[in-house]
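Taking the form predicted on its own, here's one chain by itself in structure tokens.
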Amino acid sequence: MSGTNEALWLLDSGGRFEVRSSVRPTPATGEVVIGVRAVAVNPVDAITGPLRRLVTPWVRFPTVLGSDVAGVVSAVGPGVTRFAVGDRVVGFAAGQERLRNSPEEGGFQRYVTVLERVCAELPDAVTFEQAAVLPLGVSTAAAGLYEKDQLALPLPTSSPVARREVVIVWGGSTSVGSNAVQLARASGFSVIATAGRRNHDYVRSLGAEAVFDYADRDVDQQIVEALAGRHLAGTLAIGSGALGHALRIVRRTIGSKRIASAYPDPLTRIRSVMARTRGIRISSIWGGTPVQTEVGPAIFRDYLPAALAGGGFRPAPEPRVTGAGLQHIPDALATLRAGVSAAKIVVTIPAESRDQ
């Protein structure tokens, strides 16, 4: 398709971006092109210096960042028969993912390449903002829950038959968090999850049934005496330190020994080696590996359209609007950096003229 499109490049490892123009994309079997309306900034987006290199040792420089996209269809490829140009749409933008990796598929433009199998119908009560607040965070929550080296519990659906077991959720307010929650209650479980004291009604709100604070010296011991009796399905380790709150955790209760970490370290590795020898296992989440599983379109394909229009589930947490343009990403990260809770921050892009 012809038509000009514009870009937030990141130029190198350093963090220096430019906006640039370029020609707009044309879709290929299977995607879809988006007019972005709104994008939220996620910590990946954030990472600079040798961290960068390491974290996404696959990315070639300049690049475009941004996965969590909202917006309008503005072509369809091959293939596609869920989507028609015009549709409002949010979708995961993969192109930092290993095995994409194109500057045509960063969600920080006007114009950007989805893949369908991740993409979801908005329903009309669903702001851009508030929809661009989902991908990521639902991809990542997913993808401990659900894929089969992780957690492997039964998909979410509209009408779960309720489960005796319990999912904890280690930092419940998190933007994986707050998906996390309401995926585990979609697919049966309780949830028992942690938060600041401040947050534990937002956190209940989205189906937990208790929210403990995990700045309490006896955190752990308030959780385990919570499970007395009760089965685990699996825990979410979310946040720097939670994994060992949920190893300590789960050496005292009962059920399943599987711990889905959000927060990798060097650090993971060795102890999930050391935690085998007590029948616990570890695994490192991946927010991006449901973009080429079965569980991306199980999400977004099968369960998040009918969930956001019947209202079973939430755009979580709340958007924080810091800017119009594309320019004001970058100081959209900088206030990421400086530190968010219960919210995410977002920032819309104005549309062209011609599109409105």
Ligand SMILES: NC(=O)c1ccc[n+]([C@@H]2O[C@H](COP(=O)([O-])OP(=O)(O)OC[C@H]3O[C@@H](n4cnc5c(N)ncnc54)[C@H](OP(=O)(O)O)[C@@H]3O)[C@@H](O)[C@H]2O)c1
The other form holds:
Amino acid sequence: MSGTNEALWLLDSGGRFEVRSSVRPTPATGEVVIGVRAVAVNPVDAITGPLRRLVTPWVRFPTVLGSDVAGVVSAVGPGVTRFAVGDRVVGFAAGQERLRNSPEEGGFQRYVTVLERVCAELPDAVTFEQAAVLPLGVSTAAAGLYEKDQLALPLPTSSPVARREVVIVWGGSTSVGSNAVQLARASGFSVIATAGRRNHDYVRSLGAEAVFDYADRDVDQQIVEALAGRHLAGTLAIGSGALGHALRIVRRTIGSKRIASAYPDPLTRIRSVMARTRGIRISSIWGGTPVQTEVGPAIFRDYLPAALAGGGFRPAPEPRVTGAGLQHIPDALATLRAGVSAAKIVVTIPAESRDQ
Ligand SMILES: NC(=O)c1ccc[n+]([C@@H]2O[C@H](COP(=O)([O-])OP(=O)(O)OC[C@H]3O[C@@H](n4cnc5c(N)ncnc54)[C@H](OP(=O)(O)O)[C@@H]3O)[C@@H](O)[C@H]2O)c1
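May I ask for the structure of the form predicted in complex with the named molecule now, the form predicted on its own having been displayed?
The complete assembly is shown below, putting the previous chain first.
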């Protein structure tokens, strides 16, 4: 497709950005091009300095960051059957994934190439701002819950069969946790979560049966007592310090001894070797894994569209729109770095007049 594009390029690992013009991409087999109307920012976009080389060492500069996009399909590639030009969609922009590693697939641009397999149609009731909170959060939660080398739980459905076991979501008010609570419920499990006290009602509203304050000194004991002999199906550890708590709880409860950690720190490898001697299996989540595996389409194609339309799955946490236009994304990243609570920072991308 012809026409111009504009992208926010990250020039180096120091965090220098520049908006540059380019040509609109042409989608290849299995790809769609989305005219982006809203993007959300994630911790991985906010990394600067040497940490960026550690987390995504394959990325070369300049590059285009951004995983979360919502907008309107502007072109479809060969073999794409689920979407047509003009459809409202949300998609996981996979430019930072090792096997994609392509600025054309970075979300911070007007027209982005996204794989059909990690794209979902949107019901009219869900705005682009609301939808933009979903992709990396839902993909990371799904990776932890469903990938075979993670908790390997049964996939979600819109009419789940209730199961007896419990999933612990440590960090239930985070973006990843907000999705994990809802997905675990949609897989039929009860959920026990942690969050700051002001977010307990919020996390309960997502479906958790009980929520504990992660800052309480005896929070591990509270959770062990709340489980009261029930079987664990698995534990998701999200947020700094989560893995230590998860280990202490899993040692003292029955059922699954699997912990999936979204916060692998330098000690995680040592901890997982030690934990194995006690029969506990720790795995590190990579949120982009579903882009390549069957979990991606199971969520974005088979589950999300109907669940969003039926109201069974809610885009969460709430979007907080901090600007309009690509040039506002660096400020959005600064806002995220300063810390958020049960909110996702979103920037809208106003449509050019010829797009409307
Ligand atoms: N491995 C991956 O591929 C991957 C992908 C995405 C994210 N992550 C990681 O997952 C974590 C969450 O990311 P996100 O985007 O979901 O975060 P986020 O929404 O920006 O996180 C904000 C939330 O963190 C909660 N929080 C702060 N300290 C906490 C602690 N010690 N334990 C539990 N919760 C805590 C706060 O809860 P209250 O306001 O309720 O106090 C707040 O609501 C981050 O560490 C991120 O780097 C990893």
